[in-house]
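Here you get one chain, nothing else, as C-alpha cells; it is the form predicted alone.
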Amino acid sequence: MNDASREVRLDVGRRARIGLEEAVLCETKTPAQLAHILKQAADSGRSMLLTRLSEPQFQALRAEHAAVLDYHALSQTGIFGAVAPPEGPARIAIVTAGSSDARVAHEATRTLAYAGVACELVCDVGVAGLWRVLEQVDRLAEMDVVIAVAGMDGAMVSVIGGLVPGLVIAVPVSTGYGAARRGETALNSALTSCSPGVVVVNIDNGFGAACAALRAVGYARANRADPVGAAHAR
C-alpha cells in the first residue's frame, strides 16, 4: 500500500446521506494524493468536484486526469468526469459587489453546475455606485436564495438582504485594503448586518455558500438515498 492510499480516505457515501457530494480540496494536496484520488474516481466511474486546484497542480496531473478534467482557472475548480448540464430556470443568483470578488463568485457557480443546478450570475453591483445594485433588484427579487459575494466593508449584503424576499447568504471574500484585515471587516459587518435573516460562510467560502443554497432549494432532500430511514424501514 502506498502513500497516498493510506492517507485519503474518500467519502462516497456522502450523497447517500445528506444529498450532496464531498467535494476534493486540493491546496495541500500532494501530486500523488491527487492522482490516487482521480484513479479511484475515474476507475469507480464517479464524477467528481475538484476546489482550490491551483495552475502548477492542474499542470501536474496525469494526462490521463487532466484529459477528462474541465479545469476553471479563475475558480481553481475542475469538475472530474461527465455531469449533467444544468435544468429549469434559474432560482439562485450569485451576486459580487465588485471584479475582485469574481474568484469566489465563480466558485459558487462552478459547484451548483456541478450539481446540474441553474444559477444566474450578476458582476460588479457594489454600492460605491448604487444604481448597480438597484438596477437588478426585480430580478433578484424573483430569486429564492441570492449568494451576495463581498469584500471591503461588505456593505452589499446588507443592502440585498433589506430588498429581495428570498434567502440571502453572504460570502464575505478577504479583497480589500489594509483595516479590511483579509476578509475579516466584510465577515463582522455580514454577522452584524440588520437586514434580518441574513446567513453567513467563512471568508471566500463559495463552495459552502453554494451547498447551503442546494439545501435551501431543496435539491439535498431529494437527493438523499435517506439510509437512516430505509433502516428503520427493515
Given for the second form:
Number of protein chains: 8
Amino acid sequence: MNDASREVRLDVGRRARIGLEEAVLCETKTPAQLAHILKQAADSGRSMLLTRLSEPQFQALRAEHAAVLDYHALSQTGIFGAVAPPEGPARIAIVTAGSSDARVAHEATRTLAYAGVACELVCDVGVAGLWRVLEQVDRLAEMDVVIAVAGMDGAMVSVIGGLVPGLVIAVPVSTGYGAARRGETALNSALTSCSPGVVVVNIDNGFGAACAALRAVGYARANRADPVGAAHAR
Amino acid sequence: MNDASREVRLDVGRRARIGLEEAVLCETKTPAQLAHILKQAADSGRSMLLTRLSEPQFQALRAEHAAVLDYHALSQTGIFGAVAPPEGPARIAIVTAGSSDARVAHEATRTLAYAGVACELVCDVGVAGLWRVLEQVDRLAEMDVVIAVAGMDGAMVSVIGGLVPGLVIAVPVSTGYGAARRGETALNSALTSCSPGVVVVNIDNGFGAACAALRAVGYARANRADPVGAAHAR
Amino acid sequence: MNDASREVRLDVGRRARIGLEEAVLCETKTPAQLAHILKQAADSGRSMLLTRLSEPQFQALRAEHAAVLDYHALSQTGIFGAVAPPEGPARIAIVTAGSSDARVAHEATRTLAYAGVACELVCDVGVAGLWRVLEQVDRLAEMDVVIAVAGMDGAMVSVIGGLVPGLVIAVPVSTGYGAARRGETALNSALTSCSPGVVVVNIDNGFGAACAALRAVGYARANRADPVGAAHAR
Amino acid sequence: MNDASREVRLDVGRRARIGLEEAVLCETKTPAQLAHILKQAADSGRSMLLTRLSEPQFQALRAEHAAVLDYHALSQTGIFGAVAPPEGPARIAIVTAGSSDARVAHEATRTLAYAGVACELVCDVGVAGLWRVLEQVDRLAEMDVVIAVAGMDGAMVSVIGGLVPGLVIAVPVSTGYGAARRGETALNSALTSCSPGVVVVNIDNGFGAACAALRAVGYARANRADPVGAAHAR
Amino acid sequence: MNDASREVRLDVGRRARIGLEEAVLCETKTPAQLAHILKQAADSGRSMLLTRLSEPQFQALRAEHAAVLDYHALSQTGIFGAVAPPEGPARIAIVTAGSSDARVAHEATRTLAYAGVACELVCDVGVAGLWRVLEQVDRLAEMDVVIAVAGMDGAMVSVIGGLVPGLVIAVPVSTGYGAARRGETALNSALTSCSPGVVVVNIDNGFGAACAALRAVGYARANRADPVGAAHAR
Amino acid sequence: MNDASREVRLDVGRRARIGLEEAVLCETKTPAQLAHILKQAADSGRSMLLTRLSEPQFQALRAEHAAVLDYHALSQTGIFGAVAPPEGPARIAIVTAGSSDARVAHEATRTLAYAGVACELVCDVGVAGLWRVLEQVDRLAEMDVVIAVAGMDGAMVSVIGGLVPGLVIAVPVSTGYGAARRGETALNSALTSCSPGVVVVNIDNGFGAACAALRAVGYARANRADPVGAAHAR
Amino acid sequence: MNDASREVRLDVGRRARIGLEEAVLCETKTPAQLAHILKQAADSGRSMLLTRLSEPQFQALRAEHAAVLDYHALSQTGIFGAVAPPEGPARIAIVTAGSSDARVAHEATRTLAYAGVACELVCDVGVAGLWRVLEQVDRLAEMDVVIAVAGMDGAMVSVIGGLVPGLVIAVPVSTGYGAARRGETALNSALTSCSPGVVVVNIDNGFGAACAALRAVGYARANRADPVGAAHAR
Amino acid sequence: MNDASREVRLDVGRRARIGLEEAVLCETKTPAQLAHILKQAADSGRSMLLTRLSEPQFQALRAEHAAVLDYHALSQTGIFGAVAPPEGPARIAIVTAGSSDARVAHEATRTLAYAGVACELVCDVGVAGLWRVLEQVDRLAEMDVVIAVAGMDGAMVSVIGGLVPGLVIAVPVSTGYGAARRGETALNSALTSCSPGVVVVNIDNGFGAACAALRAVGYARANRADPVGAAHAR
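Since the structure above is the form predicted alone, I would like to see how the form predicted together with a further copy of the same chain looks, so please show that one next.
In what comes next, the whole complex appears, and the chain from above leads the way.
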C-alpha cells in the first residue's frame, strides 16, 4: 500500500446517509493523492465532483482521464464521469453582485449540474445600480432558494432578503481590497443582515451554498439510500 | 409628533412581501420607542414578537399591557397578542450542545411558536459525550430542518451535518471564555464545517435561525399576501 | 494653578483657523476638568458644544449652569450658551436605518443646530423594507450632503450612495451583536461600498459627520476669521 | 450570448442618476470580461475609466485599442476615449506624506482628469519633517477639498485637518510593514483623528476619494441628467 | 504560612540587579495579598510604589497604613513610605495630547517622584491645535527624554519625534471609541511613526515609560548595588 | 570567524538537560547558516533533525551530504546521520481528519522516527463521515498519547477527546480558506474543546506535538544525561 | 418534566469511557439548572466538581447543600460530596509567574484534589526575577508534568520548557491590560515557545490543565471502568 | 521637472533639527525615485543610508554608483558614500534569540556603522538554552543600551530586561508561523514584558531600534547643528 492510498479514505457511505456525495477539494491534495482518488472512482465506475482543481492539477490528470473529465476553468471545477441533465423548472436562483463574483457563482452552478438539478443564474446586479436587482425581483420571489453571491459590502444580500420569501443563502466573496479584508466584511455584513432569516456559508464557498440548497429543496432527503435507519449506514 | 414616533417606521408591508413579520429587537430601543411601538400594535390589532426584551424593559411595558404580553425570561422574548397553536407534526428540530445554549434555543422555539409552526427541542447532546447525539440521529434525520445551537468548539454542528440530510442551520453561541472569543470560534467552526451544506446565522441569533427555517419549509412563501407581484407591495 | 487648569488647554484659535470651534468630548474628562472648562467659557462669554456628556456629568454641572446649559439626553449633548436659529432651506439630510440609530443621528442634528445650520432628519428607512428609503430618494437627491447613519450590515449606505449625487457621509453605529462587532462591520461595509465616492467617519461619530458636512457646504471656510493667512492664527 | 456578456451588466444609467459614471475595477475581471466591456464602450462611443488595470491586462487590450487607451503605469489606470482638458482654477488639492504614496495619489489625479476637473498635487510632505507641510498651508487652506494620502501612522492627516477649513478626505495607504498592518493603522488613525470633520475612504482608494471630491464640489449634482425625478432613471 | 504569603514572592534583589525596585501592580491582587505585601514592607522598613490601586483597595489599606501611604486618585498610585524630593533640573519631560491623558501621565510623574527624579509636565498640546505643541518645542528639544502620552490617532508622537533629538517614548492611551480600539490605534500609530527612533510601551503604561526613562538617563545603572557581577545577585 | 558561524550557537546541552535534542528549523535560515550547521554536526559525529527544509534547501545541501541526509518531501523533513529503528509496540497514535493533513502528520512521524520511538498513523477519519473515526476508537483508547491533526473546524479533536483516556494533543492545520483563517479556527476550536483535558500546539507544528508526546511517555526524562542536577548542565 | 431537567443531560458514562468525570461549568448555568444538577448528584450518591461557581451562585446552593459542598472562593470551585485524600509523592507541579495567577492555579489544584492526586504548588516565580524560578529547577525537573500558569508575556513558560524534561502544560492567564489582550498574548507566546514540546490549554483553564495532567500520568486510563471496549460504554 | 523629482522631497534639515539624517526606505520606491534620490545625494556630496534595498533594486543602482554604494545582502542595507569608522568602546549591544534574527540585527549594526557608533553583536542566545544568555549577562549589564532582537515568543526580551540596568529596546521579528502571527506575538510579548521599562519598536525595525539607541546615548543631541532654536531650522 503506497502513501497516497494510506492517506485517503473516501466517505463512500455519505450519499446513503445524507443524500450528498463527497466532493474532492483539490487545493491541498498532492498529485499522487488526486491520481489515486480518480483511479478509485474509475475502478468502481463512480462519478465525482472536483472543486478548486487548478489548471496545472487538471493538466496532470488529463493525460489519463481526458475523455471523462469535464473541466470548467473559471470555477476551477471538474466533473468526472457522466451526469444526467437537469429536469423541470428551476427552483434555485444564483445571483451575483459583480462580474468578479462569477467564479464563485459557477462553482455553485456546477455543483447543481453534477446533481442534475436546474438553476437560474442572474449576474452583476449589485445595489450601486439598484434597478438591476429590482428588475429581477418578481422572478426571484418565486424561487425556493436564492443564492446571493457578493463581495465587498455585500449590500445586495440584504436587499434581496427583504424582497423574497424563499431561503436566501449568502456567499461572501473575497474580492476587493483594504477594508474588504478578503471577504470578511461581506461575511459579517451577511451575518448581520437587517433582513430576517438570511443564512451564510464560508467565503467563496459556492459548493457549500449549492449543497445547502440541495438540502433545502428536499433533494438530499430524497436521494439518500434509505429513509429509515440510514444514519447507521456506512 | 413626538420623538419616538418620528424615530420609528415599522415595515408594515413585510409580511405581504416576504411572508415574515417584522419583529422588534428591543435591546437598543428606548422605553419611549418601545411604548410607542406596542401602542401602534394595540391600536391596529396586530400581534407582535419582541426579542432581546430585558426584564426591566418588560416590567416597564407590563403596566400597560400585562394581559396580552407573554414574557419568557430565559430567552428574553415577548409575544404580544394572541397566537394560534402549532398544527401538524414537527418538521423542524432544535438541538443544543450544552445547557448554556438553552437561552438561544428558546429564542428560536418562541419565534416558531409565534408563527404557529411546530418544532422539537433536543437539549445538551454535545459531542464530548458522543452517544447523546447518536441516540437522536434517526429522529433528526427525518426533519426538514435541524437548527444546531452550540458554543465553544461547535463540533456538534459538523457531527450532525454528517448524519442528516435536512437543512442544518448552525447558531453559534457566545458562551465560553478565552479562545471561545464570545462565539466567534463556534461561528468560524460552523462556517468551515467539514460536513457539506451547513449554513450559519449570527452568534446567539435564535430568531434568525427560526426565520430561515420558516423560509426553508415554505412557510414564508405560503404566508405572503400574494404570490405574484408582491415585491412591489409596501 | 490647580490640576484641572493645568491639564486643559483649549484651542481658542480653532474657529479662526478652520471655521469650526473646539467641542468638548466629555466622556473621559474628570468633573474638575469639566467644571473648569465651563467656567472658562462663562468667564469669556463663549458658547460651547459638549458631546458624550452623561446624565450624571450633566447633573453635576447643572447646579452652576442650569439656565444656560441645554441638555439632550438621547444624544448626550449639551449646548452651553445661546445659539442662533438656523436660516434658509436644509442642504444637509440625516438618514437613519433603524430606530436604534437615533442617538447618533441626534448628535449630528445638535452639532448642526449649534452651528446654526438647517438639516432634515429621516428616520428608520433601512433596506429590509426597501420602499421606506425609495420614497425619500427624490428629496435626498436634492441635498448637498446626506449623512447616512446605520449599524449592523450598513446596507442602506450603499443604496443611498447609488441614488443621490450629493456627498454621502456614512456614520457606522455600534448597535447589533455578534458579527456586528460593535460597529466594525458597518464601518467596513461603508468603506467598501460598491457605490462610488462614499466617505466614512468613526463609529458612532455623529459629531464628526456634522463637522464634515459643515466643511463640505462651505460653512467652515466662510466662518474662519480671515480667509488669507489664517493658518498662522492661534 | 457568451459567458462574459452574461456576467457583465453595466450600470448605464449611473451618470444620469448620480452624475458619476461607472468605472471598471479591472483587478478581478477576466480577460474576456475586459474585452467585452471595452467592445461595448467602443460600439456605443462611450469613454470609460479603468482602475487597477495591471500592465499585463493593459498589454492584452492594447492590440485592439492602442489608439484610444491612455495608460498610466504607476497608478494602474487607463482612460478609454477622449476626455476634455480641465478648466478653471483647482479647487481640489491632493497631498501625499511620502513618495510611496504617489501611486495612490495618481489614481485620484487620473479620476479627476477623466472628469475634466482641475487639481493640484503636493508630494512628500509628511510630518517627520513638519515644515514641508507647513509651507503649503496657505495654499491648502484655500481649497474646497484636500485629499490627504498617507500610510503608516497617517499623522499628516490630523495636522492638515487642524489647519484647513475645506473638506479633508483621508486616503490610507498600504505601505509600511509590521504594525502598519497593510494600511489599517493609517485607516484607524484617520478615523480617530483629533481634528474635527475628517472623512475617510478605503485603503489605497484614490478613485473613491476623487469621486467624493466630485460630489463635494457639486460636480456630480451638476452632471446628472435631470435634477428632478432622476432617481427613477435607469 | 497562609495562602497570601505563599502566593507572593517579592523580587527583593531587583534594585541590586537592575537599579529599579519592584512596584506592586494592584489591579488583580486580592485584599489579602495586598495587606501581606504592605506588612512585609512595613516590617522591613522598605518604601514601595503601588500602581493601579483602586479607590476601594486604597480604602481597605488605609486603616492600617494611613500615615505612610500617599494616594493619588487620578493616577491610582500609592507611595508607601518616605521618598526624597527630586534634585537638579528636569531632564525628562512628559507631554499629553489631551486632558483625558492626564491619568496616565501622572502614573509616570508619580513613578519618577518615587525615584526622586525631576520631570516637567506639559499638558493638552495635541496636533489638532498644532501651535500648542510648537510653542513647547525649544524646551522639549533640550530634554534627554520626552514621554509622549496620546490616545486616538497618536499624531502628536510623530510630530514631536520629528522635532526633538532626545529619546521619545510613546505611551498610547485607551481613550476614544470605535476605531480607537481601546488604544491599539495609538499604539500602532506610534510603532509606525514616520519619525525615526520613537520607542513605545504598552497602552496606558505610564509606569513603564517612567522606568524606561530611568534606564535611559543612567539612573538605573547608577542605582544598582554593585556595578560588577550584580547579575548574579538575588 | 565567518558570519554564519557567528550567527549560530547550537544548544548542545539540550539533550542532557531535557532529554530532547535541538532540531533545526530551516525555513528562515540562510544557505550559509544551514551549511555551517551540518558541517558542525558532521565534524562532531552527531545526528540531527531538520524541519521545514524546502526542496531547494535540500538540493543545496545534497551535494555535500547526500549519503547521510534522508529527505522526506511531503513533510519537508531531513534526518542527518543514522538513527535506530523503533522498538516495542506503539504507545503513540497520530490521527488525521483529511488527506491534506498528511504533511503535518508526517512531520510528527519523522520526529518520532528520529527519536527511535514507534507510532501508529491513522489517516482521513474526519467526522463528516463519523464512522471512520468510530471504527478506530478501541485501538486509540489503548494509546498513551493520541496526536489529532485537523484543520478547518477541527471537530475530530473533540470527538476523540470524548472517547479516549490518553493524552490528546491537537495539531491545528492551516488548510482551508476564508473563515478557516489559516488554521486559527482549528486552533481556537481545539482550545475550547468541550472534551476535558485536550492540549494544543501551534498550527502545523507536527514536530512540537511529537516532542510533547516524547515528554508525556517519559522518553525525555529517561533520555537526559543525568536525572539529578541536570538543570545546571550546559 | 420541568425546563431545567429537560435542558440538562449529564454525560454519566464519561468516567467509564475516558476515566474523567464530567465537571459542571457553572458560569452560564441558570440557578434552576444548578439546583437540578446537584439534586441529581445527591439522589444518586455521586460526588461532583463545580467550576466557575460564583459567590452568589454558591450562596444560592448553600441552603440546601451546606454540609457537603466545599467552596474555595479564590478559584471559584466547589467540591460536592466526599473525596479521598491524595496518596503518594507529587508527580505534578503547578507553577505561577505572579500572584495574580493564583486563582487559575488553584482551579488546577482543586481539580487534582477532587481526583485524589497529589501536586506541588510553586508561586510567583516569574522571570523578571529569574532566580526565583532557577531555584526551583531541580525539583521541577523530577516531575512528570509541570503546569505553568502565566499571564502577560508568558516568558516563564519557555524558560521552564528549556529546563525540565517532563510534560509542560501552559495555562495562559487573562491578567494584564492593553497588549496583554485578555490573555491572548500569553496564549500565543506559549504556542510559539522556543522550547520544544510545550503544550497549551485555553486561557484561564486551570481545570483543563489538570485534566490533561491526569491523562498524561495515566490516571485516566487506570480510572476507566473497563480497558477493553469501553468506547461503546455510555 | 519629471515625475520622480516631483514625488520626492527630502527632509534636508532633519540632521540639524534632531541629529539624525533621513534614511531612504527603498521597499516601495520606484526605480526612478531611487535613481533620483541617489543623484541628488551624489550632486550635493552627501552620504546616505538605504534600508530594505532589495537585491534587484541594488543591481539597478549599481551600474551608476558601484564604487560608492556598499551593499549588505542579508540586512538589505546600502551605505552610499564614505563613513567614518566607529571610535571608543561599545556602549550599545545587539542581541539575537535565534539565527533567523540576524537579518534584522544587522539592519541595526549597519545603521550604527553609518553613524560611526560602535556596538557589540551577540547572536543566538534564546532562552530555550537559557545558559547561552546567562553567560553574557555581565557584559550586557555594562551597556547603556541593549537591543534585544527576537521572534516567536520573545521570551529573551523579558529575561534580559530583568538582568540589566541599561535601556532595553525590543525588536520583534516576523519569523515563525501560525500563532507567531508574523511578529505580532513577539511584539505583544515585549509590550507586556514583566520586566520594568522595556521599550519596543515596530516588527523587524532594526533601523528604528538603532536610531532610538542613538537618541538614548546622546549621539543625536550632540549631532544636531545648533542646540538652541534648532526646532525652527529647516
